[in-house]
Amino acid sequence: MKKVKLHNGYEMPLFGLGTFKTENGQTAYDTVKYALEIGYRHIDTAQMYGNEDSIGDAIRDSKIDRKDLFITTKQRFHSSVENMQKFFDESLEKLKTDYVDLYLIHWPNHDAKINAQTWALFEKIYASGKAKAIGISNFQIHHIEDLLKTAKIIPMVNQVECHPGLTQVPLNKYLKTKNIQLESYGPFMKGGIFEGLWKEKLGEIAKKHDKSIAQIVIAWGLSRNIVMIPKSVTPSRIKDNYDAQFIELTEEELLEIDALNRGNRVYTDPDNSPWGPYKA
(Lines of atoms letter the chains of each structure in order from A and count residues from 1; the text may use other names and numbers.)
(Lines give C-alpha, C1' and ligand atoms only; values in the text may rest on other atoms or scores of the structure.)
Protein backbone atom coordinates (compact mmCIF):
# COMPACT_ATOMS: atom_id res chain seq x y z
CA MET A 1 0.00 0.00 0.00
CA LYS A 2 1.42 3.36 -1.06
CA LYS A 3 2.02 5.96 1.61
CA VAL A 4 2.60 9.69 1.67
CA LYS A 5 4.99 11.32 4.12
CA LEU A 6 3.34 14.22 5.98
CA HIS A 7 5.37 17.35 6.70
CA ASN A 8 6.24 16.08 10.19
CA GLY A 9 7.69 12.88 8.67
CA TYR A 10 4.79 10.64 9.70
CA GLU A 11 3.58 8.26 6.99
CA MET A 12 -0.06 8.07 5.95
CA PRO A 13 -1.51 5.39 3.63
CA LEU A 14 -2.86 6.96 0.44
CA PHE A 15 -5.83 4.59 0.52
CA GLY A 16 -8.27 3.75 3.29
CA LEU A 17 -11.85 3.05 4.34
CA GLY A 18 -14.32 5.84 5.00
CA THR A 19 -17.10 5.15 7.51
CA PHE A 20 -19.47 8.12 7.15
CA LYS A 21 -23.06 6.92 7.69
CA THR A 22 -21.82 3.43 8.57
CA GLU A 23 -24.24 2.49 11.34
CA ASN A 24 -22.77 1.78 14.75
CA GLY A 25 -23.15 -1.81 15.90
CA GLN A 26 -22.92 -4.91 13.75
CA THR A 27 -22.74 -3.02 10.46
CA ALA A 28 -19.74 -0.90 11.43
CA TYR A 29 -18.07 -3.85 13.15
CA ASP A 30 -18.47 -6.22 10.21
CA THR A 31 -17.48 -3.58 7.65
CA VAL A 32 -14.23 -2.64 9.36
CA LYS A 33 -13.40 -6.22 10.35
CA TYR A 34 -13.77 -7.40 6.76
CA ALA A 35 -11.81 -4.46 5.37
CA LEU A 36 -8.92 -5.19 7.73
CA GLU A 37 -9.02 -8.88 6.82
CA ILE A 38 -8.50 -8.16 3.10
CA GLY A 39 -5.68 -5.67 3.61
CA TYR A 40 -7.02 -2.26 4.56
CA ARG A 41 -4.83 -0.55 7.15
CA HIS A 42 -6.26 2.98 7.14
CA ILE A 43 -9.65 3.60 8.80
CA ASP A 44 -11.35 7.02 8.84
CA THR A 45 -14.10 7.86 11.32
CA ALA A 46 -15.37 10.84 13.33
CA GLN A 47 -17.10 11.64 16.59
CA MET A 48 -20.06 12.89 14.54
CA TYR A 49 -20.46 9.49 12.86
CA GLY A 50 -21.31 7.83 16.18
CA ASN A 51 -19.54 4.59 15.27
CA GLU A 52 -16.14 4.86 16.97
CA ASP A 53 -17.05 2.21 19.55
CA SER A 54 -17.88 -0.53 17.01
CA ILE A 55 -14.87 0.41 14.91
CA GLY A 56 -12.70 0.11 18.00
CA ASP A 57 -14.11 -3.36 18.65
CA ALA A 58 -13.32 -4.45 15.08
CA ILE A 59 -9.78 -3.08 15.28
CA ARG A 60 -9.20 -4.85 18.61
CA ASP A 61 -10.58 -8.14 17.34
CA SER A 62 -8.55 -7.98 14.13
CA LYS A 63 -5.42 -8.68 16.22
CA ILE A 64 -3.41 -6.48 13.82
CA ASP A 65 -0.44 -4.78 15.45
CA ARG A 66 -1.43 -1.19 16.28
CA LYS A 67 1.70 0.24 14.65
CA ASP A 68 0.54 -1.22 11.33
CA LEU A 69 -2.75 0.69 11.40
CA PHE A 70 -3.60 4.29 10.60
CA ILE A 71 -6.69 5.55 12.46
CA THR A 72 -8.25 8.96 11.86
CA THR A 73 -11.02 10.57 13.86
CA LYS A 74 -12.43 14.09 13.92
CA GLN A 75 -13.55 16.52 16.61
CA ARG A 76 -17.34 16.80 16.61
CA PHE A 77 -17.80 20.50 17.35
CA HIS A 78 -16.02 23.49 18.87
CA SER A 79 -16.40 24.05 22.61
CA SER A 80 -14.39 24.97 25.67
CA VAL A 81 -10.88 23.55 25.89
CA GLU A 82 -12.02 21.31 28.75
CA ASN A 83 -14.93 19.90 26.79
CA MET A 84 -12.89 19.31 23.65
CA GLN A 85 -10.20 17.50 25.62
CA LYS A 86 -12.96 15.32 27.06
CA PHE A 87 -14.29 14.58 23.54
CA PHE A 88 -10.82 13.50 22.44
CA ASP A 89 -10.28 11.28 25.48
CA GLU A 90 -13.67 9.65 24.85
CA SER A 91 -12.64 8.92 21.25
CA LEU A 92 -9.51 7.14 22.43
CA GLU A 93 -11.58 5.11 24.86
CA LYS A 94 -14.15 4.13 22.22
CA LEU A 95 -11.49 3.31 19.65
CA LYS A 96 -9.64 1.30 22.31
CA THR A 97 -6.30 2.86 21.52
CA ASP A 98 -3.73 5.02 23.31
CA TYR A 99 -3.37 7.33 20.32
CA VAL A 100 -4.83 8.21 16.93
CA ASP A 101 -2.68 8.60 13.88
CA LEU A 102 -4.58 11.67 12.70
CA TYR A 103 -6.97 14.02 14.50
CA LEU A 104 -8.93 16.55 12.46
CA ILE A 105 -11.08 19.61 13.12
CA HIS A 106 -14.19 18.33 11.33
CA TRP A 107 -15.65 21.67 10.22
CA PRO A 108 -14.40 25.25 10.52
CA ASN A 109 -16.31 27.65 12.73
CA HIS A 110 -17.29 30.92 11.08
CA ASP A 111 -15.36 32.76 13.81
CA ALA A 112 -11.60 32.62 13.22
CA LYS A 113 -10.91 33.10 16.94
CA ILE A 114 -12.82 29.92 17.77
CA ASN A 115 -10.86 27.95 15.16
CA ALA A 116 -7.64 29.33 16.66
CA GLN A 117 -8.65 28.21 20.16
CA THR A 118 -9.51 24.73 18.92
CA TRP A 119 -6.26 24.44 17.00
CA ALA A 120 -4.25 25.47 20.06
CA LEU A 121 -5.72 22.45 21.87
CA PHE A 122 -4.89 20.22 18.88
CA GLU A 123 -1.29 21.38 19.12
CA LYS A 124 -1.22 20.34 22.78
CA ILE A 125 -2.71 16.94 21.94
CA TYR A 126 -0.05 16.53 19.25
CA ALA A 127 2.71 17.49 21.69
CA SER A 128 1.40 14.83 24.10
CA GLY A 129 1.93 12.12 21.47
CA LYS A 130 -1.70 11.04 21.58
CA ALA A 131 -2.19 12.22 17.99
CA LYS A 132 0.70 11.44 15.66
CA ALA A 133 -0.54 14.03 13.19
CA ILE A 134 -3.15 16.80 13.32
CA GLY A 135 -5.12 18.47 10.59
CA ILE A 136 -8.31 20.04 9.38
CA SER A 137 -11.34 19.11 7.31
CA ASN A 138 -13.55 21.25 5.09
CA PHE A 139 -11.24 24.26 5.41
CA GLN A 140 -11.17 26.70 2.52
CA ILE A 141 -8.06 28.75 1.73
CA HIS A 142 -9.29 31.74 3.76
CA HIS A 143 -9.97 29.52 6.78
CA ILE A 144 -6.41 28.20 6.61
CA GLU A 145 -4.92 31.67 6.16
CA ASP A 146 -6.75 32.83 9.30
CA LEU A 147 -5.62 29.74 11.22
CA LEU A 148 -1.98 30.25 10.28
CA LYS A 149 -1.98 33.72 11.84
CA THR A 150 -1.84 32.09 15.30
CA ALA A 151 -0.90 28.45 14.62
CA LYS A 152 2.45 27.21 15.86
CA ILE A 153 2.09 24.03 13.81
CA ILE A 154 0.90 23.97 10.22
CA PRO A 155 -1.90 21.42 9.69
CA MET A 156 -0.62 18.22 8.12
CA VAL A 157 -3.81 17.21 6.25
CA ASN A 158 -6.94 18.90 4.88
CA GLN A 159 -9.79 16.47 4.19
CA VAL A 160 -12.32 17.98 1.78
CA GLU A 161 -14.96 17.04 -0.75
CA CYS A 162 -13.01 16.07 -3.87
CA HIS A 163 -14.10 14.11 -6.94
CA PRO A 164 -14.16 14.41 -10.74
CA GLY A 165 -16.92 17.03 -10.51
CA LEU A 166 -14.99 19.09 -7.94
CA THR A 167 -11.29 18.44 -8.47
CA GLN A 168 -10.12 21.09 -5.96
CA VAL A 169 -7.13 22.00 -8.16
CA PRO A 170 -6.77 25.61 -6.86
CA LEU A 171 -7.06 24.45 -3.24
CA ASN A 172 -4.56 21.64 -3.78
CA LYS A 173 -2.12 24.05 -5.42
CA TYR A 174 -2.33 26.25 -2.32
CA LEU A 175 -2.00 23.28 0.06
CA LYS A 176 1.19 22.18 -1.66
CA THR A 177 2.77 25.57 -0.91
CA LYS A 178 2.13 24.85 2.79
CA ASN A 179 3.06 21.13 2.63
CA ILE A 180 -0.50 20.19 3.64
CA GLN A 181 -1.73 16.86 2.25
CA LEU A 182 -5.07 16.84 0.41
CA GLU A 183 -7.47 14.05 1.37
CA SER A 184 -10.72 13.35 -0.50
CA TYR A 185 -14.11 12.44 0.86
CA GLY A 186 -17.21 11.77 -1.23
CA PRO A 187 -15.23 10.56 -4.27
CA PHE A 188 -18.35 9.15 -5.93
CA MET A 189 -20.30 12.46 -5.84
CA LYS A 190 -23.26 10.81 -4.06
CA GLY A 191 -23.66 8.66 -7.16
CA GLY A 192 -23.12 11.54 -9.57
CA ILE A 193 -20.19 9.80 -11.26
CA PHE A 194 -22.72 7.31 -12.63
CA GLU A 195 -24.69 10.03 -14.42
CA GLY A 196 -24.34 12.49 -17.29
CA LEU A 197 -20.99 13.58 -18.66
CA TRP A 198 -19.17 11.87 -15.80
CA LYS A 199 -20.69 8.50 -16.59
CA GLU A 200 -19.92 8.91 -20.29
CA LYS A 201 -16.21 9.71 -19.95
CA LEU A 202 -15.48 7.59 -16.87
CA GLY A 203 -17.36 4.68 -18.41
CA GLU A 204 -15.25 4.94 -21.54
CA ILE A 205 -12.03 4.79 -19.50
CA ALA A 206 -13.39 2.01 -17.27
CA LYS A 207 -14.20 -0.12 -20.32
CA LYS A 208 -10.60 0.19 -21.57
CA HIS A 209 -9.31 -1.19 -18.26
CA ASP A 210 -12.14 -3.69 -17.70
CA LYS A 211 -12.85 -1.99 -14.37
CA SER A 212 -15.78 -0.18 -12.78
CA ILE A 213 -16.34 3.59 -12.87
CA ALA A 214 -15.87 3.72 -9.10
CA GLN A 215 -12.50 1.99 -9.39
CA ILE A 216 -11.37 4.47 -12.05
CA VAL A 217 -12.25 7.41 -9.79
CA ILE A 218 -10.22 5.93 -6.92
CA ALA A 219 -7.29 5.26 -9.25
CA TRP A 220 -7.50 8.84 -10.57
CA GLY A 221 -7.25 10.31 -7.06
CA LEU A 222 -4.39 8.05 -6.03
CA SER A 223 -2.53 8.87 -9.24
CA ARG A 224 -2.84 12.55 -8.32
CA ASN A 225 -1.36 11.76 -4.87
CA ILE A 226 -4.68 12.50 -3.17
CA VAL A 227 -5.56 10.34 -0.14
CA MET A 228 -8.71 8.38 -1.03
CA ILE A 229 -11.08 6.92 1.58
CA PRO A 230 -14.15 5.57 -0.28
CA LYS A 231 -16.98 4.33 1.90
CA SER A 232 -18.94 1.11 1.45
CA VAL A 233 -20.57 -1.50 3.66
CA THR A 234 -20.89 -4.06 0.85
CA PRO A 235 -18.08 -6.66 0.91
CA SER A 236 -17.77 -6.93 -2.88
CA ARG A 237 -17.46 -3.16 -3.25
CA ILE A 238 -15.05 -2.90 -0.33
CA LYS A 239 -12.87 -5.41 -2.20
CA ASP A 240 -13.29 -3.65 -5.56
CA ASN A 241 -12.31 -0.34 -3.98
CA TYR A 242 -9.24 -1.96 -2.47
CA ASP A 243 -8.21 -3.43 -5.83
CA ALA A 244 -8.45 0.01 -7.47
CA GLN A 245 -5.09 0.86 -5.88
CA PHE A 246 -3.40 -1.26 -8.50
CA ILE A 247 -4.93 0.35 -11.61
CA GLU A 248 -2.51 2.38 -13.71
CA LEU A 249 -4.09 5.18 -15.71
CA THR A 250 -2.28 7.00 -18.50
CA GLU A 251 -1.53 10.71 -18.21
CA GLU A 252 -3.97 11.30 -21.05
CA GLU A 253 -6.73 9.52 -19.11
CA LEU A 254 -5.92 11.51 -15.98
CA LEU A 255 -6.20 14.76 -17.92
CA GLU A 256 -9.52 13.65 -19.39
CA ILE A 257 -10.85 13.05 -15.88
CA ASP A 258 -9.44 16.38 -14.67
CA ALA A 259 -11.42 18.05 -17.48
CA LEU A 260 -14.69 16.75 -15.95
CA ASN A 261 -14.43 19.37 -13.20
CA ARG A 262 -17.52 21.58 -13.04
CA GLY A 263 -17.11 22.97 -9.53
CA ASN A 264 -20.00 20.70 -8.62
CA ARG A 265 -20.25 20.56 -4.81
CA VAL A 266 -22.68 17.85 -3.62
CA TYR A 267 -21.92 18.14 0.10
CA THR A 268 -22.21 21.15 2.43
CA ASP A 269 -20.52 24.42 1.50
CA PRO A 270 -18.02 25.14 4.32
CA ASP A 271 -18.74 28.87 4.11
CA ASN A 272 -22.43 28.26 4.85
CA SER A 273 -22.11 25.17 7.03
CA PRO A 274 -24.13 24.53 10.19
CA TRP A 275 -21.66 21.80 11.19
CA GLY A 276 -18.97 23.83 12.92
CA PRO A 277 -20.87 25.45 15.79
CA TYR A 278 -19.56 26.45 19.18
CA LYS A 279 -21.35 24.64 21.97
CA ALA A 280 -20.51 25.71 25.50
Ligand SMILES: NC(=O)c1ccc[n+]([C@@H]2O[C@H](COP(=O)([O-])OP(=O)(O)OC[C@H]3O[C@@H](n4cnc5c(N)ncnc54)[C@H](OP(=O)(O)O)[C@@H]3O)[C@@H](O)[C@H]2O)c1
Given for the second form:
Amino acid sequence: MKKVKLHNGYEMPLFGLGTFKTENGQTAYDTVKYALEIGYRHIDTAQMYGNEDSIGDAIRDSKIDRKDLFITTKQRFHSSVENMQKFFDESLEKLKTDYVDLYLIHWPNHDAKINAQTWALFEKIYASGKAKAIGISNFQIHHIEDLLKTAKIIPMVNQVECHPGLTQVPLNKYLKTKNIQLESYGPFMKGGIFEGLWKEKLGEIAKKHDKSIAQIVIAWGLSRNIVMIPKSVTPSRIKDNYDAQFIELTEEELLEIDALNRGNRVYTDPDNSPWGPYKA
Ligand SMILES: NC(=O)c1ccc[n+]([C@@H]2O[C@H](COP(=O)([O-])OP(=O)(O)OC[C@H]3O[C@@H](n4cnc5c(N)ncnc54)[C@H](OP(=O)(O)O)[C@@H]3O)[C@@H](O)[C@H]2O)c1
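Next block: the form predicted together with the named molecule, after the form predicted alone:
Below: every chain and molecule of the assembly, starting with the one above.
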Protein backbone atom coordinates (compact mmCIF):
# COMPACT_ATOMS: atom_id res chain seq x y z
CA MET A 1 0.00 0.00 0.00
CA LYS A 2 1.46 3.37 -1.06
CA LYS A 3 2.14 5.83 1.72
CA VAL A 4 2.78 9.53 1.84
CA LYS A 5 5.11 11.16 4.35
CA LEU A 6 3.41 14.05 6.14
CA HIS A 7 5.49 17.13 6.94
CA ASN A 8 6.25 15.83 10.45
CA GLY A 9 7.65 12.61 8.95
CA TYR A 10 4.63 10.48 9.92
CA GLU A 11 3.46 8.12 7.18
CA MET A 12 -0.13 8.00 5.95
CA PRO A 13 -1.51 5.34 3.57
CA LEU A 14 -2.75 7.04 0.40
CA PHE A 15 -5.77 4.75 0.29
CA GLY A 16 -8.35 4.07 3.00
CA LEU A 17 -11.98 3.40 3.87
CA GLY A 18 -14.56 6.17 4.38
CA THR A 19 -17.34 5.55 6.90
CA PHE A 20 -19.76 8.48 6.64
CA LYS A 21 -23.30 7.06 6.84
CA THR A 22 -21.93 3.64 7.81
CA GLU A 23 -24.36 2.89 10.58
CA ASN A 24 -23.01 2.17 14.06
CA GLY A 25 -23.64 -1.42 15.17
CA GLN A 26 -23.49 -4.50 12.99
CA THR A 27 -23.04 -2.58 9.72
CA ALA A 28 -20.01 -0.56 10.83
CA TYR A 29 -18.55 -3.58 12.62
CA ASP A 30 -18.91 -5.97 9.65
CA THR A 31 -17.78 -3.37 7.13
CA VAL A 32 -14.57 -2.45 8.93
CA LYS A 33 -13.84 -6.04 9.92
CA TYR A 34 -14.14 -7.16 6.31
CA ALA A 35 -12.11 -4.24 4.99
CA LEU A 36 -9.28 -5.00 7.42
CA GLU A 37 -9.40 -8.69 6.46
CA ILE A 38 -8.84 -7.93 2.78
CA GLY A 39 -6.00 -5.49 3.41
CA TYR A 40 -7.32 -2.03 4.27
CA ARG A 41 -5.17 -0.43 6.96
CA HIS A 42 -6.57 3.10 6.98
CA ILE A 43 -10.03 3.98 8.34
CA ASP A 44 -11.61 7.43 8.26
CA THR A 45 -14.33 8.23 10.78
CA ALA A 46 -15.62 11.25 12.71
CA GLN A 47 -17.39 11.99 15.97
CA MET A 48 -20.32 13.23 13.89
CA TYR A 49 -20.72 9.82 12.17
CA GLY A 50 -21.62 8.19 15.50
CA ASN A 51 -19.88 4.95 14.55
CA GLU A 52 -16.52 5.14 16.36
CA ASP A 53 -17.68 2.58 18.89
CA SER A 54 -18.36 -0.24 16.40
CA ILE A 55 -15.31 0.70 14.37
CA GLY A 56 -13.26 0.39 17.57
CA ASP A 57 -14.74 -3.06 18.19
CA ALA A 58 -13.86 -4.20 14.66
CA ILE A 59 -10.32 -2.86 14.97
CA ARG A 60 -9.83 -4.60 18.32
CA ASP A 61 -11.20 -7.90 17.00
CA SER A 62 -9.08 -7.74 13.85
CA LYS A 63 -6.01 -8.37 16.05
CA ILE A 64 -3.94 -6.27 13.65
CA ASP A 65 -0.97 -4.60 15.30
CA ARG A 66 -2.00 -1.04 16.18
CA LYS A 67 1.15 0.37 14.61
CA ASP A 68 0.10 -1.09 11.24
CA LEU A 69 -3.18 0.83 11.25
CA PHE A 70 -3.94 4.43 10.41
CA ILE A 71 -7.07 5.80 12.11
CA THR A 72 -8.47 9.25 11.47
CA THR A 73 -11.24 10.89 13.40
CA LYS A 74 -12.62 14.42 13.39
CA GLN A 75 -13.77 16.78 16.08
CA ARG A 76 -17.56 17.08 16.22
CA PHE A 77 -17.77 20.88 16.54
CA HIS A 78 -16.03 23.88 18.03
CA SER A 79 -16.76 24.43 21.70
CA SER A 80 -15.01 25.36 24.92
CA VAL A 81 -11.50 23.93 25.29
CA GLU A 82 -12.74 21.75 28.11
CA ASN A 83 -15.57 20.27 26.01
CA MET A 84 -13.30 19.73 23.04
CA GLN A 85 -10.78 17.86 25.18
CA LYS A 86 -13.68 15.69 26.34
CA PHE A 87 -14.72 15.00 22.73
CA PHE A 88 -11.21 13.82 21.96
CA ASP A 89 -10.94 11.60 25.04
CA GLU A 90 -14.30 10.03 24.17
CA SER A 91 -13.07 9.24 20.66
CA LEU A 92 -10.07 7.36 22.05
CA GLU A 93 -12.33 5.47 24.39
CA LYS A 94 -14.80 4.50 21.67
CA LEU A 95 -12.08 3.58 19.20
CA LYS A 96 -10.39 1.59 21.99
CA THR A 97 -6.98 3.01 21.28
CA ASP A 98 -4.37 5.13 23.07
CA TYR A 99 -3.90 7.42 20.09
CA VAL A 100 -5.29 8.36 16.71
CA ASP A 101 -3.05 8.69 13.70
CA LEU A 102 -4.77 11.81 12.47
CA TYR A 103 -7.14 14.22 14.22
CA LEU A 104 -8.96 16.75 12.07
CA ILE A 105 -11.03 19.88 12.67
CA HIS A 106 -14.14 18.76 10.77
CA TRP A 107 -15.32 22.17 9.55
CA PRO A 108 -13.88 25.66 9.89
CA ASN A 109 -15.85 28.10 12.01
CA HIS A 110 -16.79 31.39 10.38
CA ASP A 111 -14.95 33.14 13.22
CA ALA A 112 -11.16 32.87 12.81
CA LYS A 113 -10.63 33.36 16.56
CA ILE A 114 -12.60 30.18 17.25
CA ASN A 115 -10.57 28.20 14.72
CA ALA A 116 -7.38 29.51 16.38
CA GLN A 117 -8.57 28.42 19.83
CA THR A 118 -9.48 24.95 18.57
CA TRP A 119 -6.15 24.62 16.79
CA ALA A 120 -4.23 25.54 19.96
CA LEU A 121 -5.92 22.56 21.66
CA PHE A 122 -5.05 20.33 18.68
CA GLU A 123 -1.41 21.38 19.11
CA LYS A 124 -1.59 20.37 22.78
CA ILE A 125 -3.09 16.99 21.86
CA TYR A 126 -0.34 16.50 19.27
CA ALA A 127 2.34 17.36 21.85
CA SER A 128 0.82 14.74 24.18
CA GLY A 129 1.43 12.05 21.53
CA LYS A 130 -2.24 11.06 21.46
CA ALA A 131 -2.57 12.25 17.87
CA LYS A 132 0.37 11.38 15.63
CA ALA A 133 -0.69 14.02 13.14
CA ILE A 134 -3.20 16.88 13.22
CA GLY A 135 -5.01 18.57 10.40
CA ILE A 136 -8.08 20.32 9.10
CA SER A 137 -11.03 19.56 6.88
CA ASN A 138 -13.10 21.77 4.62
CA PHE A 139 -10.65 24.66 5.03
CA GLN A 140 -10.42 27.11 2.14
CA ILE A 141 -7.21 29.04 1.50
CA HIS A 142 -8.45 32.05 3.50
CA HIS A 143 -9.26 29.87 6.52
CA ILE A 144 -5.73 28.43 6.42
CA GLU A 145 -4.12 31.86 6.01
CA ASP A 146 -5.99 33.05 9.11
CA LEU A 147 -5.07 29.92 11.06
CA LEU A 148 -1.38 30.27 10.23
CA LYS A 149 -1.31 33.72 11.87
CA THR A 150 -1.37 32.06 15.30
CA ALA A 151 -0.55 28.38 14.61
CA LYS A 152 2.71 27.00 15.99
CA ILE A 153 2.27 23.82 13.95
CA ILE A 154 1.20 23.84 10.31
CA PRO A 155 -1.67 21.38 9.72
CA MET A 156 -0.42 18.17 8.13
CA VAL A 157 -3.55 17.35 6.11
CA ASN A 158 -6.58 19.14 4.65
CA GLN A 159 -9.49 16.81 3.83
CA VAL A 160 -11.86 18.40 1.31
CA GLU A 161 -14.42 17.50 -1.34
CA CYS A 162 -12.38 16.41 -4.36
CA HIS A 163 -13.32 14.35 -7.43
CA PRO A 164 -13.21 14.64 -11.22
CA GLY A 165 -15.94 17.32 -11.11
CA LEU A 166 -14.03 19.40 -8.53
CA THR A 167 -10.32 18.69 -8.87
CA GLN A 168 -9.19 21.36 -6.36
CA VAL A 169 -6.10 22.26 -8.41
CA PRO A 170 -5.72 25.85 -7.04
CA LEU A 171 -6.22 24.69 -3.43
CA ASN A 172 -3.74 21.84 -3.90
CA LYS A 173 -1.17 24.20 -5.42
CA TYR A 174 -1.47 26.37 -2.32
CA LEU A 175 -1.35 23.35 0.05
CA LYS A 176 1.88 22.18 -1.57
CA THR A 177 3.55 25.51 -0.74
CA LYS A 178 2.77 24.77 2.93
CA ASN A 179 3.54 21.02 2.78
CA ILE A 180 -0.08 20.20 3.63
CA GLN A 181 -1.32 16.89 2.20
CA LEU A 182 -4.58 16.98 0.23
CA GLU A 183 -7.10 14.28 1.16
CA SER A 184 -10.23 13.77 -0.94
CA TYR A 185 -13.71 13.06 0.26
CA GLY A 186 -16.77 12.23 -1.82
CA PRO A 187 -14.74 10.73 -4.70
CA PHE A 188 -17.88 9.55 -6.49
CA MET A 189 -19.46 13.01 -6.48
CA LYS A 190 -22.68 11.69 -4.90
CA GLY A 191 -23.16 9.46 -7.93
CA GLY A 192 -22.34 12.24 -10.42
CA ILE A 193 -19.39 10.36 -11.91
CA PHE A 194 -21.86 7.76 -13.18
CA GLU A 195 -23.78 10.38 -15.20
CA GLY A 196 -23.39 12.83 -18.09
CA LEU A 197 -20.00 13.96 -19.35
CA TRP A 198 -18.22 12.19 -16.49
CA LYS A 199 -19.82 8.86 -17.30
CA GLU A 200 -18.95 9.27 -20.95
CA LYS A 201 -15.22 9.97 -20.53
CA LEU A 202 -14.62 7.86 -17.42
CA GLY A 203 -16.60 5.01 -18.99
CA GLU A 204 -14.32 5.10 -22.05
CA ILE A 205 -11.20 4.86 -19.89
CA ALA A 206 -12.79 2.19 -17.67
CA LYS A 207 -13.61 0.09 -20.71
CA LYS A 208 -10.02 0.25 -21.96
CA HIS A 209 -8.77 -1.08 -18.61
CA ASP A 210 -11.68 -3.50 -18.07
CA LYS A 211 -12.39 -1.76 -14.74
CA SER A 212 -15.33 0.18 -13.29
CA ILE A 213 -15.78 3.95 -13.36
CA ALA A 214 -15.47 4.06 -9.55
CA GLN A 215 -12.13 2.24 -9.75
CA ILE A 216 -10.82 4.63 -12.40
CA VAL A 217 -11.65 7.63 -10.20
CA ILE A 218 -9.83 6.09 -7.22
CA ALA A 219 -6.81 5.31 -9.41
CA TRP A 220 -6.84 8.89 -10.77
CA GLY A 221 -6.75 10.41 -7.27
CA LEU A 222 -3.99 8.11 -6.07
CA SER A 223 -1.93 8.86 -9.19
CA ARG A 224 -2.27 12.56 -8.38
CA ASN A 225 -0.92 11.77 -4.86
CA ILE A 226 -4.24 12.62 -3.27
CA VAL A 227 -5.36 10.50 -0.29
CA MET A 228 -8.53 8.62 -1.35
CA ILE A 229 -11.06 7.20 1.15
CA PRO A 230 -14.08 5.84 -0.78
CA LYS A 231 -16.95 4.63 1.41
CA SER A 232 -18.88 1.43 0.92
CA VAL A 233 -20.77 -1.06 3.06
CA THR A 234 -21.02 -3.55 0.17
CA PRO A 235 -18.33 -6.26 0.31
CA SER A 236 -17.90 -6.53 -3.48
CA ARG A 237 -17.43 -2.74 -3.75
CA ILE A 238 -15.10 -2.61 -0.75
CA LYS A 239 -12.94 -5.15 -2.59
CA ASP A 240 -13.20 -3.41 -6.00
CA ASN A 241 -12.25 -0.09 -4.44
CA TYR A 242 -9.26 -1.72 -2.74
CA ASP A 243 -8.12 -3.27 -6.02
CA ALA A 244 -8.21 0.14 -7.72
CA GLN A 245 -4.91 0.95 -6.01
CA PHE A 246 -3.16 -1.29 -8.50
CA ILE A 247 -4.53 0.29 -11.69
CA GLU A 248 -1.99 2.22 -13.74
CA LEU A 249 -3.41 5.07 -15.81
CA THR A 250 -1.41 6.75 -18.55
CA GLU A 251 -0.49 10.44 -18.25
CA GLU A 252 -2.82 11.11 -21.17
CA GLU A 253 -5.73 9.46 -19.34
CA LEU A 254 -4.95 11.40 -16.17
CA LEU A 255 -5.03 14.64 -18.15
CA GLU A 256 -8.36 13.65 -19.73
CA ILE A 257 -9.81 13.11 -16.25
CA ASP A 258 -8.33 16.42 -15.00
CA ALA A 259 -10.16 18.09 -17.88
CA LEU A 260 -13.53 16.93 -16.48
CA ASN A 261 -13.29 19.55 -13.74
CA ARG A 262 -16.33 21.84 -13.73
CA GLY A 263 -15.96 23.29 -10.24
CA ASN A 264 -18.92 21.07 -9.43
CA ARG A 265 -19.35 21.13 -5.64
CA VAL A 266 -21.96 18.58 -4.48
CA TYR A 267 -21.31 18.78 -0.72
CA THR A 268 -21.68 21.81 1.58
CA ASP A 269 -19.77 24.97 0.68
CA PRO A 270 -17.44 25.62 3.67
CA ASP A 271 -18.05 29.37 3.38
CA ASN A 272 -21.80 28.87 3.81
CA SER A 273 -21.93 25.92 6.18
CA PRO A 274 -24.42 25.75 9.02
CA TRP A 275 -21.62 24.63 11.35
CA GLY A 276 -20.30 28.13 12.04
CA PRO A 277 -21.96 29.22 15.25
CA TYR A 278 -20.10 28.70 18.48
CA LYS A 279 -21.65 26.01 20.64
CA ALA A 280 -20.60 26.20 24.26
N1 LIG B 1 -14.59 15.82 6.04
C2 LIG B 1 -15.83 15.87 5.62
O3 LIG B 1 -16.55 16.86 5.81
C4 LIG B 1 -16.38 14.70 4.87
C5 LIG B 1 -17.58 14.83 4.14
C6 LIG B 1 -18.04 13.71 3.44
C7 LIG B 1 -17.30 12.52 3.47
N8 LIG B 1 -16.15 12.43 4.20
C9 LIG B 1 -15.35 11.17 4.26
O10 LIG B 1 -15.10 10.73 2.94
C11 LIG B 1 -15.63 9.42 2.75
C12 LIG B 1 -16.10 9.22 1.32
O13 LIG B 1 -17.12 10.15 0.98
P14 LIG B 1 -18.67 9.77 0.90
O15 LIG B 1 -18.95 8.63 1.80
O16 LIG B 1 -19.44 11.01 1.12
O17 LIG B 1 -18.91 9.39 -0.59
P18 LIG B 1 -18.28 8.39 -1.68
O19 LIG B 1 -17.20 7.55 -1.11
O20 LIG B 1 -17.97 9.25 -2.85
O21 LIG B 1 -19.52 7.51 -2.10
C22 LIG B 1 -20.11 6.57 -1.28
C23 LIG B 1 -21.29 5.99 -2.06
O24 LIG B 1 -20.83 5.34 -3.24
C25 LIG B 1 -21.24 3.97 -3.23
N26 LIG B 1 -20.10 3.17 -3.74
C27 LIG B 1 -18.98 2.81 -3.08
N28 LIG B 1 -18.14 2.11 -3.85
C29 LIG B 1 -18.75 2.01 -5.06
C30 LIG B 1 -18.39 1.38 -6.27
N31 LIG B 1 -17.23 0.73 -6.40
N32 LIG B 1 -19.27 1.48 -7.32
C33 LIG B 1 -20.44 2.14 -7.19
N34 LIG B 1 -20.83 2.76 -6.07
C35 LIG B 1 -19.99 2.69 -5.00
C36 LIG B 1 -21.58 3.65 -1.78
O37 LIG B 1 -22.60 2.68 -1.71
P38 LIG B 1 -22.63 1.48 -0.64
O39 LIG B 1 -22.03 1.95 0.64
O40 LIG B 1 -24.10 1.18 -0.53
O41 LIG B 1 -21.87 0.34 -1.25
C42 LIG B 1 -22.08 5.00 -1.29
O43 LIG B 1 -23.44 5.18 -1.63
C44 LIG B 1 -16.77 9.38 3.81
O45 LIG B 1 -17.26 8.08 4.03
C46 LIG B 1 -16.10 10.03 4.97
O47 LIG B 1 -15.23 9.13 5.62
C48 LIG B 1 -15.68 13.51 4.88
